[in-house]
Structure formats: structure tokens, C-alpha cells
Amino acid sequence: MDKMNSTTTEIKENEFLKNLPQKQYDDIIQSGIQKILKPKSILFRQGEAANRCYLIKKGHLKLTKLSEQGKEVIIRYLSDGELTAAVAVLNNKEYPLTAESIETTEVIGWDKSTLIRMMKNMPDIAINALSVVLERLDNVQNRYMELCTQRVEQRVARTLLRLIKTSGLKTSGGICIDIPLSRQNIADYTGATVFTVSRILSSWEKLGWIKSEREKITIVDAHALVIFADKIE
């Protein structure tokens, strides 16, 4: 199977499009507007009118939000087959976040009228979309609890484990997080300082749990990180 067909299979098996007959799947893909984003391109900005939701066909998006103080906070990383902005589009809201491509990224977008038509004609789409929304809500609640109850070391461990689930690439040296990931990115994502994140990663590298290079992290011992993340003080 070549890379393009492999990506198509991953999209078809994602939460939004799962369990659909081939004809319905084809109709959905053909009814969308496809875009190819260069690295570090903005797909949509926080505050703009939400006129389309998007499914990532190939690549990665970084979702960020500006605080009232103007600080950029990383909310989530999205990879192949993930959907974004559906709730904002259906509710005629503004985009609550900014979506930026991390690398060359292909997306498919649908406006509100197309999305509603698909949901009416294919009820499984509505059910799948609800599942996606509930999963995201659960993710937000879990991250809030982490910020409130866990030490920063545990939050960093859970962040790396979360990223290898969505963007992990198995290599001979371990599981590589297949997106550019700086210490500043991890700090923004976990509510920590760059100094603290650097100290944590350096200590884990000495223990043999990870390998860290410039904007690249490979998890060598995921089991050790899981145990550490779940450790009760």
C-alpha cells in the first residue's frame, strides 16, 4: 500500500468517518474543499467567523489560544484523520482557537450547509461528530485536572504520552514524536517554564527514558513514563 492510500485508510477509520459505506465516504470527501498548507501557515485565526470545519487528510495542526494578556497557549496538536472547528461552525460562532500547520498539511473543509446536509442524509456522521466532541471535552477536563492536581513533571510525562498516541512513529531507537517539538512548545502546553521543562527532559535523558534533540523527542522507555505519570505522592 502506498503512502497516499495508507493515509486515505487512516482518514476513513477515524472517529468522524468510521462505519460509513464506501459511497457515502466518497460523497463526503468529494463535497469538501481541499487545501494544502505550507509549514507554519494559518488555516484559521481565533476570532474569525467560523465558516468551515476541517479534517486533516495528512499532516499536523497546532491549535493555540491567546490569553487576555496576549500569551499564546497551546491547546492541542491534531494529526491525520482528526476534525476541528465543527462545533463553532454549526453554532455560527467565531473560531475559538488559531490553527497553524506544523508541516506541509492537507485538509478537507466543509461549510455549515454542507455539514448539516451530510448529517441529515447520513445519521452516522452526526453520531460520529458527537463522539468527537465528547472525546475533546473529556480531554479538556483531564488536562484541567492535571493542571490542578499534578506536579509539573507528571504533566510533562502525560503530555509526551499523549503525543506519542497521536503522532508517534516507531523507530529502532524508540517512539519518535513525529512533529517539531521545542521545549517552549512543551512549556506552553503544560503550563510550565522553559527552564523547568529543560531540567525535566535532561534528567529523563540521563535515566534513559527519552532522547532529546533540537525540536525532536524520542521516547525510549514509554513504560517508565507511564509509571511515573501515574505515581501517587
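Form predicted in complex with another copy of the chain, following the form predicted on its own:
Partners and other molecules omitted; one chain follows.
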């Protein structure tokens, strides 16, 4: 089952397109629109009419929401093989958040009408999409709970651990998070401030748990972080 030969570029194994017959898979890829994003460009913006949904072929997206106070909250980072903006399947919806590439990123997009047609003809697509959204819901609910019950330090620890799962790169000095990630980003992701995050990372660096440079973090002692993240006081 080598699906790769039938497309011009490789797509990572993913939840949305899993378990499909070769022919359906090819059809879907054919009906999608390829797009290459330069770093820091906007794929779609919160509030725009949601008319297309996207699968990431390569790169990373940052999904954010802007609060009424003008503060940016990071909802999620997405990487290769992840789907976003499934809301485009439904009628007259707006994108609930903004998607921005944080490096050169390739995506494949489908229009609303194409999506609906695909889902009606191939119910597995709809079930797969459901699966993707359910996973996303679970993730946000867990983070909602963490935000309700944990201190900033623990939330930051868990955030770093989550990031190395999707975007970790093994190096000699530890596991590096392979996306540009500022203190501000971590703050926006964990519901904290740059200052608090900076203090926390500094203290962990002193302990030898991490190494940090400008917009770059390497986890030296992941085990220590796991223990810390799971600690119950």
C-alpha cells in the first residue's frame, strides 16, 4: 500500500486520511489545493468566513485566538500530518482562530463544497474528521483542567513535554524543540506572562534540566521535567 507514488509530494501518515482505499485517497489528494507558505504568513484569520480546511504536509502552524483585551492566546501548535479548520465543513461559520506559519510550511486545502461531497460519498472521511476534532477537544479540555488546577511552573513543564512529542529533535545535548519558540510564545500558550516564564526557565537552566537560547529550548533532562510535571503537592 504505497500511497506516496500517486502524489507529487509525500504526505505524512495522518488521522484524517487513514484507512482509505487507494482510489479514494488519490481522489482526495487530487481535489485538494496545494499551498506553500513563507514563514510568519497567515493561512486564515479568526473571523473570516471559513471556506476551506487544511492538512499540513510539512512545517508548523501556530493557532491563536485574540482576546478582547488584545492579548494573543495560543490554542495549539500543529505539525506535519495534522488537519485544521474542519469547521469549514459547516455552513456559514467563521474561523474561530488564526493560523500562522512559523516557518516555511506546505499545506493542502479543500473547499467547503469539495469537503461536503467527499464526506457524503465516503463516510469514512467524516468519521476521520470527527476523530481529529475529538482528539483536539480532548487536548483542550485537558489543558483547560490544567489551567484550573495547576501552577504556572507545572503548566510550562507539560507544555515543553508536549512540544517535544510533536516537534522534538534529538541532538547530542538533549531533545531540542525544533520550532522558533520565544518566552512570549510559551507565556501565551500557558496563560502566564513572559516574566514568569523567563524566571522559570532560568531556574531550570540553573538546575541543568534545560538549555536555552534565543527562541530555542533544548530539554537536557526530560525525566526531571516529567517528575516535576506529575508532582502532586
